[in-house]
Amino acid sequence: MTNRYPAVAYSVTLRVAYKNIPGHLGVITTAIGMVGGDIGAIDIVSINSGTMIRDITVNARDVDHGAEIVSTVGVLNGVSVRSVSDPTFLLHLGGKINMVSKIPIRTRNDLSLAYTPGVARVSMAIHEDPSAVWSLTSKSNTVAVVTDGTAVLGLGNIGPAAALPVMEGKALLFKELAGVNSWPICLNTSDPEKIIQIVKHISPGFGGINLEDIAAPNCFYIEERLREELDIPVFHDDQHGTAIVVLGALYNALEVVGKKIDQINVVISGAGAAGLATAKLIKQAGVSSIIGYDREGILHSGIDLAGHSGKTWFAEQGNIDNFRGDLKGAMNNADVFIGLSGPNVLSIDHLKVMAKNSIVFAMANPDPEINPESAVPYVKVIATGRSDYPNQINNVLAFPGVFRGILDSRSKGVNDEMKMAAAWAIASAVPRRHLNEEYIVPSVFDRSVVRGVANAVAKAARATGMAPIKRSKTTEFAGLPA
């Protein structure tokens, strides 16, 4: 599945050249119209001897249907295509984020203070009492993103070089989003005893980790060790910051349909790291028949799991009447499809059985589990991970948030109770009076999420003892805010 329209992230920027008379621009914008090209810039870039050069950016559905444009125009009589630019490489050169001091080095003064032989005081003021480093370095403001590479968005395990744009990316959210600075951290290894140690011997300079596109099962066991190990909190985005956002879209979901979360059957196709953390967190939100589906078919007790903790929490927590027949038998009268899956896995004939007014999160990324349109007739509220379709439900509406929380609380971990708070102030950000079918989670360009996420997470870590009520004496001592 391609996109239903052309997006900004698959736009080419054609330099073309052609002689400066009435009516030529028009043939070149007529046959990239005639394609499919949705223009977003003309630029003029010279005009010598009779002849106009011009940048002309097309926004196209996907990478082919760029490639067609550009042949398109190049066959044009009296059109010269001088070159082709990818706006979304031009972007990423030279990366995207970079280390910006705080301070200006202008004078002697100043390089006394910063560095040798003033910083000296402050180092043994640290050896002397070591939580003086929250409130003297950048360490409460700091969280290392840390990844493999086995797990990367839809690509799977590309390895941690190519994994780096993604994380450098990540790290730009953070900054922008939440003001909270963050590292790219690529392991060459996959080894889930050496990513462990690694991050145990890298976290004295972090407040917090971000544990990001680990493959399942060793990004259970990987975050299970450390947040047992380290004294900051340990976080697995995928797994989650997904359970969050989703768990915010069904509050605001099951209000638009009018039923109680204790009430409704769910079904989530994926056992994978994201299906699991979800599972547990609605049951912890209070649903309590959660039937599993992944390669198996129905996750069930009769069936051998190989040992899978995932899938086995799934036959034995979630499928309370042990289920054993098809996906169509689980989806007769559920309440909620949730996909953390694949695409195509759904077809009309079980949306034709799910109980009334129903509601699916097909959030396969970038092809969801069934096509959207598709849905729309017989199901009462549908949600996706893409942005060219209504509620996308993204993580960048949690993480931001919920580490601003954790570090302005200085919490020493994440419990449910926490994302549980998260995910209400996810829902929250949506006025009740402009809540609706096609409107169920904030726009990801909403600053003020941030802001209630990490109010809330906050809130929850002092309340169940995950953070300390008061400031420290450092804290107070250096005039910080706690």
Contents of the next structure:
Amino acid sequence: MTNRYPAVAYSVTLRVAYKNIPGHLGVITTAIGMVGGDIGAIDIVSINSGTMIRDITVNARDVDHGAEIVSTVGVLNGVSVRSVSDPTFLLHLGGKINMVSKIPIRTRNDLSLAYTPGVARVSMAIHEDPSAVWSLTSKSNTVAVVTDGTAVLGLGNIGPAAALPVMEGKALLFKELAGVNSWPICLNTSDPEKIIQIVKHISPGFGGINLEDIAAPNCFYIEERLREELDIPVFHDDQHGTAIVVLGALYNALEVVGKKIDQINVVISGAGAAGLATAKLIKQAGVSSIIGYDREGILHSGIDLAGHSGKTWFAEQGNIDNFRGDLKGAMNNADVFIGLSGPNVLSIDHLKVMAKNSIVFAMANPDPEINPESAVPYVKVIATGRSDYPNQINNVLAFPGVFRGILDSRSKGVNDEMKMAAAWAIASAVPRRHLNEEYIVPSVFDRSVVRGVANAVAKAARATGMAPIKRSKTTEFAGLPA
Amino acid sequence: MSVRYPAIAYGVTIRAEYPNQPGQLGSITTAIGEMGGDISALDLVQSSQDKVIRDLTINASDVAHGQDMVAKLKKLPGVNVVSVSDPTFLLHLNGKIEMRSKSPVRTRNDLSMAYTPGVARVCMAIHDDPESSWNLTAKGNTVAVVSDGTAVLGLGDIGPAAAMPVMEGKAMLFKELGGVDAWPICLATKDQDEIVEAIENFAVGFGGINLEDISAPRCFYIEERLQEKLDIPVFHDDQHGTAVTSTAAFLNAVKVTGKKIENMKAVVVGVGAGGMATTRMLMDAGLLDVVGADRQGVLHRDRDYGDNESKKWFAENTNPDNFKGTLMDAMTGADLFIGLSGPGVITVDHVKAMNKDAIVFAMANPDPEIYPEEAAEYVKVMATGRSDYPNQVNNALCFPGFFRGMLDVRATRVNAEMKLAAAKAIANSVPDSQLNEEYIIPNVFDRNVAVSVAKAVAEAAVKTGVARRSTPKAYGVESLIK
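Show the same protein again, this time as the form predicted in complex with the partner chain rather than the form predicted alone.
Now the complete complex, all chains and molecules, led by this one.
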């Protein structure tokens, strides 16, 4: 595929030993450079009787490239590779998250307040007034990150244990970016009825449920049922997180090209969980014509989509003129292409027939629907899901702030208004004067995004009756009468 | 109940405003003292020429006592009670635990290792070798603290939400004393098969399951079924934690009183989870004459126990003379009383009727079967479950070290050898030279206890073939000593 840049995610750390004579390190670094390795840290481990031992960390393009770098160094004269480690795996040793007490328990007094006998009165206060669980426990700031491991990243059905590192990563982002406590719950069943029941059963200690990496179409059913049956918000990030960030990027892209959202024609490739949620949300936001494209071709009322409610939605609600041609026909005069499918779905010919000042979001990971380098001459705005091109459309921009806002307002759910408000907040995080075709999405490390999204979500929740208009900041509890 | 000492667990903080005149504070503190309040902090909030505002923190004997003192202060001339707060509730606001990330995510490089794309390789490594999830995720140091809220402390069936503060307290103790990351999972179902199904399916991410405050006899069924299905230890603390700690206290009380175990007569009141497991373990330790009693009276072989298998077992295996009298009759001449029932179940008369050098473990929480102030003069050794009296028989002496040891060797289950090893480790933590009737059990804050228990449990697990690895390493118990 394309020449990827060496990245830290594929880095290797080589512990090398060599004679400590001038020029020897130069030989090693030159050899690494020749094979395209990008050297990061070079640390001294020890110097002993003329032998130098160093740790050299090298970014590689992928796993094979890392192995190539190791073998290149290994055959150098006078150099021995003592060991090779992988920074990504080292970072994962023992996991990425832990639990800590907010208050130390060092004395009997601490213990008698936080645990028995003091805790008994707190428990009884919740027993008498169940809503007190929000103020007297960690529930109000804690989210369960739930998966069954059936659709993990682009890796597919790898099972619940293998999904754990992703869920821990998600939990880590929740905390680091939004201060939300979350704990991964990986379920060893992919039976939707069982998943629904188990999530319902574990819900009392959580203030929200983030569903993650559950394959379509189960994810739609599971989310819908849980929304109906739980009194805490349920949010399937693969659907709504993606939809929110795409809409945010779309708002800004449209401003850059000077088009109105209710006057554009959109083609979406990929009618899975993310594609459908995105289509529904941009429809709510004002887009009228959304033509869906999937394995069956263009989704229209003339093909049998029985039993596939998502694809049927595209045929009935999105394809309003009941267009029945091919992808190239659909792209004809389209203003926006949204790809949530696979690599190389698009060719330059598709881009050439689009309307003037076209917008292409090619978000398939890791290889987009069309290589940005080849698309650039034919489109006005291009965005991908990758961090090594401008305009990265990344869910990390949405979910931390969305949950922060939900929890702060004690919203009982997430509706379209809240999602649109989140999208608008993401778009607004790019200062207007900086807005241009290569900067339509804020950086994931822009801390103002979370705050903006959280405030927007909370406000929309209150405005639409999902959250109480005013939540008393003071906590009422069954203490002593004043 | 006026004999009880004022305790911080029933403390009140009264914000009082009074004229800035000599003698005013004296009249307030005198009034509190006359009512038996124990003043701890006297913080100045505000002071001007004509008035003073102070926060008076006063330990009370119980909730009513605190309220009485507030009422009394309100009536004092010149004193205005501005507000009353409750330190126990203040400490619980927003919960007692949080989740933290172990590595910061500040840059794209951090993100690309902890999350996409780097995390994908870690996922696949676990997919290829599921055992590596012990190394590459938080599983190896994480325990789920699971309750359905049906038997919380001595409070009974108060539901999963009301159980949360107790489970959070438990999680704190796990971390503080055992270095174990524990997360509370409170289940919104009482159906024992649904509980088994939920835990069985979410266990993937945990290295052990601590069952907590689940009522008998359901707890026996749930624990047994889960241990059959799972390859990680399932430990019902109310049974085994109580049994291990009580046995430790028993071994030392026997030493102090010089009684011969085989000649002792014991009465166990409360044959739920704790009573059942403790009785079994004490009998394993050599106790022969045990009579049990529940709400219906003494358990003997001519009573009908319906389908309660555990009580049937109890009646058949204890009470060698098939004694059928009253509790008073049973207590007459008894050497040992084990109370795992409810408040005030026995009176001074019961204690008076016991044998010389009687041992009384009144472990009901938060209010014991009899208060030490009442029983003290008639017994040789008195222990309770409370932190505000000597000899606290507290599960916290067991479970942190027990799980530390199990996680360190990646144990697959709990067995009797591990429990006995833990009991002996706890008992031996009290040096013989210091052993006396008021010191039969180590302090909960003696950091060496968890270390000794962990080592003993790990060793027993390895010896009995239930350990995945023979040398504990990853976390190292020594790190617990602060």
